[in-house]
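We begin with a single chain expressed as structure tokens, specifically the form predicted alone.
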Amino acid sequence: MQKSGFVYLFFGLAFFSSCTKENGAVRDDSGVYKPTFVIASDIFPAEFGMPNLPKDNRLTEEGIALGRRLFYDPILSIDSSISCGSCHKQEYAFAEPVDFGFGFRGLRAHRNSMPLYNLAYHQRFFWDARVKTLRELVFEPIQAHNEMAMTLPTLRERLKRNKGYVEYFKKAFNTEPNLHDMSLAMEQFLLSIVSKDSRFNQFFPGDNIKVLSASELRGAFIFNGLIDFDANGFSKGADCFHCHGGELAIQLNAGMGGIASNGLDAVSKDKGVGGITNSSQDMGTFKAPSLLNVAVTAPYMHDGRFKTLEEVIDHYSEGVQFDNPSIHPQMAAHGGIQLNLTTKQKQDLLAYLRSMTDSTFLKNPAYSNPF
């Protein structure tokens, strides 16, 4: 036993010499770092599904880590005054309670900010749906004049005389500073940014209406109800699901209202992902977004023109421009009838929406500000 007990040890001691850990990272005696990957399904819920993630991007405790740092830190824009998260605030889902935010010298951006959650399982993001990776997102902000104004040669140059990204870029990448690693970084922590404990998941698919009151069933029921209008007009459904449906409240299929134009204008004054695909039928169009949380990311639509959840409602009840020649299909398929909710079902329907905000998320430590 006591020969036994030298021999573990001897080789406890060999370990610990060729291998220490520093503030979550292994290194050895090389100076080579080993992060330590990240379970999947830790991160996200049966109930969503495992999302397709990048194989060349695995998830790490220090990835996410320095990004996360990355996304607060005001040194990415070209005055060090404003970082991503000037723009996309916690506890408004990631969205900011504006029009239209500002960015460097007080200049405007040009659409609403939009929320970031459960970004892991779109597969193209902005509002014109223009990038389909989230490494290729983080440089666009970045560079745009009208928000973070910066030149990537002096990003470049300001992150490698920064110590601490020296330290925290090594302990993720085993690199010195650099912008594809940062991308990566980035990728990593906003991948890692779920949105799962609303009532509206708890409710989901229906199989525990003991957690909705009332009001809020009724309005589930109108949320997922077909468009069938009565004897005086008004319909018993909104059919609100076919844009914003599933455990996500969101349409990721193109064809089935993912991207879409919801008749806000009868002649668009934003192209949209038109403007990207200079396609006719794509003009005026936008990615739908999720309707997580929708209770706290006013202002809403691409252009932030409706200031509550009772304006969108009541654009959806009366206030469709039909007349739009890139309006969907499920909402053309209507004939031109506005749905002409009554006064209940759009209480109702308001209600439902509310139960779709996750307190949870909204102060989860994890994806707050680290200075």
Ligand code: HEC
Second form
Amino acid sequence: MQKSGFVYLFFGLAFFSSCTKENGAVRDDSGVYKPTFVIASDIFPAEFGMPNLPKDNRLTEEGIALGRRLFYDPILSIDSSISCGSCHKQEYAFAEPVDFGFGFRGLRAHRNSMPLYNLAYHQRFFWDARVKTLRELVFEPIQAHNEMAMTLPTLRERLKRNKGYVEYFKKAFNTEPNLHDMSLAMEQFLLSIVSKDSRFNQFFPGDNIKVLSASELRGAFIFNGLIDFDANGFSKGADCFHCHGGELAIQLNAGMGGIASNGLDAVSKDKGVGGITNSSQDMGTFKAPSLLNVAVTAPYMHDGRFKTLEEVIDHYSEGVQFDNPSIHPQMAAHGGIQLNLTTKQKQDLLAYLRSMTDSTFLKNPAYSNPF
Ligand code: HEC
Ligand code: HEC
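Requested next: the structure of the form predicted together with the named molecule (the form predicted alone having been shown above).
In what comes next, the whole complex appears, and the chain from above leads the way.
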């Protein structure tokens, strides 16, 4: 993005035009439609590989800027009190520090707010994986009675009457404000949010071990199941990598642990994916989240039941409910015996999880509130 800033500057000087840069979008006083396409390799790091971006919604500076404005704008809720940013706060990796977020008139969301970054790599969204594209997804919180409680005709009118949006839609899409392009702009903004600068990411895939402390490095071995092999070659490590592995700290393949039961309950109160598919094997299974920035996304799990990472580690060490019929085979791989990590192993694992915090991302002005 910095590079393209340079490009504007260059053309601005070369043609003596009156372009100025504001909130990441180009302001061209003539108001003409001249979108600036974003080069994917400028925002997505080579280590992550290039995501499959939607071909019919190419990222532009103007589209992202409009999406960002919409994300933070409370006028998307019926009483102009709640924005997406109310439940997704940048300093908490776009999650928030309560179990269930507060929506319209103090009503509570049904699940814990999810962190938002590197979504360009995800294939399904929400804890129960019920939505496949971000452009569809945005209409859910906007209309949910306990979130933004908005009606679509009202929203359409509101955007059309707003002079700012008339200008921003024109620049981004060459259209009047409309709900389809609104959803495309929000999709662009969400796709553009990238977290890549944690020490964990500098370390991955292990060729730069100097960035981790000795304790963090021991944690990496525990996380990846590379310790204490028994006579049968089974590791007594914690095997977290099966469902939270790779440089994105998430398993993107639904069948391989990307969607799983991690044994929180014998019978899950929230059916999770099973509530969508009605299949018994999906009952109580959920999307396994990325663990990047996990130190700032408390409380944890779909219902925010764990307040600290220590509690999460205790769960995986000695609290797994093996009698859950949907439990992922990887959770039961140790013959239904709890891991029983030592205090020191727990500290090391915790240290490793904390190395995944990306403070550059948490303060990146490109994602902050533009109002
Ligand atoms: C009242 C709080 C609240 C508001 C407002 C809200 N969200 Fe969320 N968000 C949540 C919760 C809770 C979930 C998980 C919902 C579920 O799994 O059913 C979630 C999940 C998501 C996800 C899925 C992430 C993933 O990894 O699967 C995205 C994307 C998202 N929200 C974007 C938005 C956008 C965009 C808006 C504004 C249009 C918004 N949210 C407004 C609480 C909120
Ligand atoms: C079989 C797959 C699987 C394995 C193995 C696994 N997890 Fe998970 N993890 C999940 C799923 C699924 C969830 C979401 C569960 C829910 O909310 O009901 C989750 C949630 C979490 C969360 C909460 C994240 C958040 O944003 O709320 C943390 C932290 C976590 N796991 C850490 C670990 C650690 C550490 C290990 C290794 C000790 C581990 N996981 C092993 C599947 C797995």
